[in-house]
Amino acid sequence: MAFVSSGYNPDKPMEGRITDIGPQHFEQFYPEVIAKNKGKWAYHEILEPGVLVHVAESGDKVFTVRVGTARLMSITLIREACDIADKYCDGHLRFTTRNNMEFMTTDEGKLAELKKELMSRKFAGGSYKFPVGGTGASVSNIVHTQGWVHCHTPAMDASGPVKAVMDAVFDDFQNMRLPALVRISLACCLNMCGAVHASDIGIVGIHRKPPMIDHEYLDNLCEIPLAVAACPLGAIKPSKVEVDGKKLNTVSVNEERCMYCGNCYTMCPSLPLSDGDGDGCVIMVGGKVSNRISMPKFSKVVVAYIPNEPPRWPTLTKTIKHIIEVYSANAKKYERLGEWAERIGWEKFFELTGIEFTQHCIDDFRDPAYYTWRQSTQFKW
């Protein structure tokens, strides 16, 4: 009853309530046609790569031009996008979960002019600021994690290799010649704050060496119990060493247990993990979230290690481009990359792509419960 005695009226929960704290409700920013027809859309079509039309039960239409953008962008680029939205879209602009921008209009007559303006804007280096594409049977915009720009445990960069890979597959972003959609994702370490486990092609940064231990400073910089507790595999334990005749409190690492995740470095800066020679990435293939044709799938490792090769990552980009070309030439229409590999067999996948099969590619995941749970709408009786 404390709320009632303080003046709160349960029959009128919003009475006297301050509501301007935090973000405003997103519905107030809907375009008028979206708000009017929410939940009442009849169908949608892709008119051309990057251009969609959604048709409501009322007959209203909204045309969308989708452009790929970078995950990290400048204020000036955002302002430029807002100026375009003001000019053609009544000030409305939408971001998708894969770092695309979508410009929406109800005026079909504006489409050609809008698309022309978007494709006319370029950076000083010549690349497109707002490339149109990423719909249908194409390579969608690449999602990625922080990389060297911001994260403290990456085994590779994120923005750099993503830019290099997208440059290599850009034609397939702008066209819809592939058998089906190809999603590419990048996670810059095994903590994997990117969707690589469920993407057609996943790039995962990997450390290959255990953390280095700065014994001299560790006890002064770190709470040793926190560093020990941070290890998910119990590979770290308290220890003592002698440095310059002084006995110091420190830790030791069981290298056989260590999986190079970097959790210990999060707790203790005297346990750095990054290594110029040991760090690199793996390529995973065959994941998807879609429930269409077949159930969702986890991706599998097909290339166990590629070294970091900044600034353009030539081995990585060449390998991914090659996988997409082989898939495009051999898969059936509507068949996702993992579905194609499973239909022909993974042995045939390695044969066609020419990728070397090593012991690191063996999938030894076994969990009977995983296969007995009903996880999908595709029930099999």
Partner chain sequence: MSEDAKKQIIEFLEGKKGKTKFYFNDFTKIFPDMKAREVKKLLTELVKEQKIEYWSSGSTTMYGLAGAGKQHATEEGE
Second form
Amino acid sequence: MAFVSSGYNPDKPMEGRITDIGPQHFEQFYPEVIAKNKGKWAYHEILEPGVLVHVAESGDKVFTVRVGTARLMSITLIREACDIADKYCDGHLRFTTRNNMEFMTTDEGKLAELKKELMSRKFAGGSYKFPVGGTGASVSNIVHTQGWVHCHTPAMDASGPVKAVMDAVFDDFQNMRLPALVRISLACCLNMCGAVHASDIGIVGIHRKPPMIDHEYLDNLCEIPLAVAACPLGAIKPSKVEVDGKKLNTVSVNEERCMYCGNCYTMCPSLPLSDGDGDGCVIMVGGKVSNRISMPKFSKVVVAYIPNEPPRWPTLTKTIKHIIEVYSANAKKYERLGEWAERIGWEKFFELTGIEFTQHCIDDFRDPAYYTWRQSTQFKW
Amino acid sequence: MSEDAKKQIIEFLEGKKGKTKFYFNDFTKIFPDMKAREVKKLLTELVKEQKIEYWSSGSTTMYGLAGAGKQHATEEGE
Amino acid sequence: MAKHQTPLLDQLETGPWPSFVSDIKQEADRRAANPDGIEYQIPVDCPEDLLGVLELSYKEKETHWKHGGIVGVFGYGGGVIGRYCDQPEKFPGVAHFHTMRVNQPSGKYYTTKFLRDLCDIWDMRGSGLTNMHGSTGDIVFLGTTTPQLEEIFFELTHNMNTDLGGSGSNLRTPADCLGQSRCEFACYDTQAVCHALTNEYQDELHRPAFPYKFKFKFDGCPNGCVASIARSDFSVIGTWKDDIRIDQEAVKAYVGGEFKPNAGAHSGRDWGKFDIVAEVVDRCPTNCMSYDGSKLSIDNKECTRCMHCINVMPRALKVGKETGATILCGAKAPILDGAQMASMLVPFVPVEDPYDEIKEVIENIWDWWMEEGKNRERLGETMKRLGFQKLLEVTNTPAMPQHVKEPRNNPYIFFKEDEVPGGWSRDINEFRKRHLR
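Next up, the form predicted together with the partner chain, please; the one we just looked at was the form predicted on its own.
Below is the entire complex, every chain and molecule, led by the chain shown above.
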């Protein structure tokens, strides 16, 4: 493996350096029909699950085939997508906010073949490479975080549970039978770099044990003031400890106060908190970001803990599938999961789904908690 | 003027014991009369001169003297 | 023969949904075979070691990654997330495995040429594994070694006219919906403003000087496909001021069943014949619509632009012509005091190049937040701590009823001294002339 220089000279980092140029201009990437009709689209229609047509005022049409991806993609797979885009889409494709790919063509005649080609491509293990779907009143692709693939504070994996859940609800990715769209999101710890707190169904990894303290090494690896400052709840204090007769500087953790966020571990590797038995996830439901009919809402915790069950998280998967089934059977057309739960009342949500309501579902974190308790005699038996 | 201010920043960093990484607003406190953007320019220049460097937790970024800090050795030296 | 046995991960290869395990395996196989004769600059077997360390996590239910403080390339304070494996001897291929964030083009349209060029760089200088895309919007290069960071940056900037994205306490890579490029609902050109502001604020994006992260996101309409209202400090959402445009003939076509309601989004179930009263008029949150059997009427001054009727009948109803955007501020995830949705600050702003009105709001907010924000405090938390009035003051926005869902329900009002006649200095002796001790 011989080193190959790009042209960069490490002795003179500023020489010929290009910085602050931002991304390329988006217009260079437009398919011709997009460039021509931008701002002049008249309407769109979902022709079948995963296939859209947008019609411009000019009469031009662009057909879009949407496919789900795992988000974690190899360059081999990207190149394969490029081959398909070269063959059918004039060398263009786009990605959506929810990790789907979109193949666009103006030729309606090519559409059936394009769709067939996408659905025909499978990985060696048998799964689809480019499953068509994710439009309209369906379960759209899950947005998620890194999990055990690449993160240092996850309480669960991300890609694995996403694969397991999407396998379980795959029919609803390719069908549009639901009352409204169902957006599922997964964040592998409560820092939520994926911001999943306003999803119809949110899966959030949680730790349940305060960090361990590696006293013997802490002062060598960490700056104590930074570890102390890292704690959002002020639960970490400087402290001293005696190990093998040696007095060492370290920290102490007020375990009662800890919410297991892992911020201290980010600043100080001597405060690990992952725990195979303690970690797991919660299920939050009923959030949305759209302003349609009702205002945007946060998701609410309905299952306060599910253990990690790799490789396929059967309890999590089964619970989500069940929530979708009950929602689908009971909600009105256009009603999002949270709108349905609010209309019937959350007590009915628990009754209909059979999910056990536990004390952990009652908010007890600071001031906002009070506003979620019931200040009324109105409730359902 | 700007060289003096930069010297003050380095002196501030060298004067701290047991802590090598600082938030941006630790530097604005050194120069109460200066606009935050001016302070930022000084820090940027010091980074370019390879006298100070950034450290990031991923979500937050801090500044410190180049090469200083306990985590530095383990990260770069492996 | 695979380098590591992965019996747990192998169970994620079955089922219909794309298997990331199968995909990593195919990348591992291709690298091992190296059909293109690539001079790999990081360990050839890193995808295999990634599967190996992930299998270990599946067995133990714990992560094996450590964070590192590496932030990027020379002179940048973001764009790279340092990662080290805590079992480097077992999995040397991923001992150093840093993430690079590459700033995606607005709207995420690509040419295959551009994507192939990116793949070529990442084939030779990285793991060959990516996220398309990260949560914030960047193209994410997943895993390379420290010496390759500058090389990749050099290739990106010199050969691909593309820069890194943000991380840490800086402006994060702005993101948008596809907007007017392919959507009839978009009330402004999301991509144009996203691109313009990304370039305008390159210094803020690459050189952190904020108390914490700061995110811009641009939604073309109140449907909010990029979720700006839930996850950006500065959320720009398209809206309009005038009337919804109605094509009564098209309304009739929906009623008559010629056009599919909601653009066909519900065709997977038989919901019965389209009922315009039950599905549109009665679902209107402000009850501002009526249908007399042949004509649909909208009392536009009562409309709050929720998009429902337009979503249901896109061929009959169109957003108004006087379009622009509403600016909302301060959304964030739950850490620490709970999640926040963005709060409405500027009800209407025109969105026109060079976007001076929007920039003015942004810069006023930054000046205030950089001064007053505590370390690691998101804008929404600063707003909560210091009050919405303060945000109004620093952005020169007059208070109006639209700013609140309801007026305050306590009388603990903090008046400023100059709001009260005579101020707060009073003469106790004058007072005692009227009131005995």
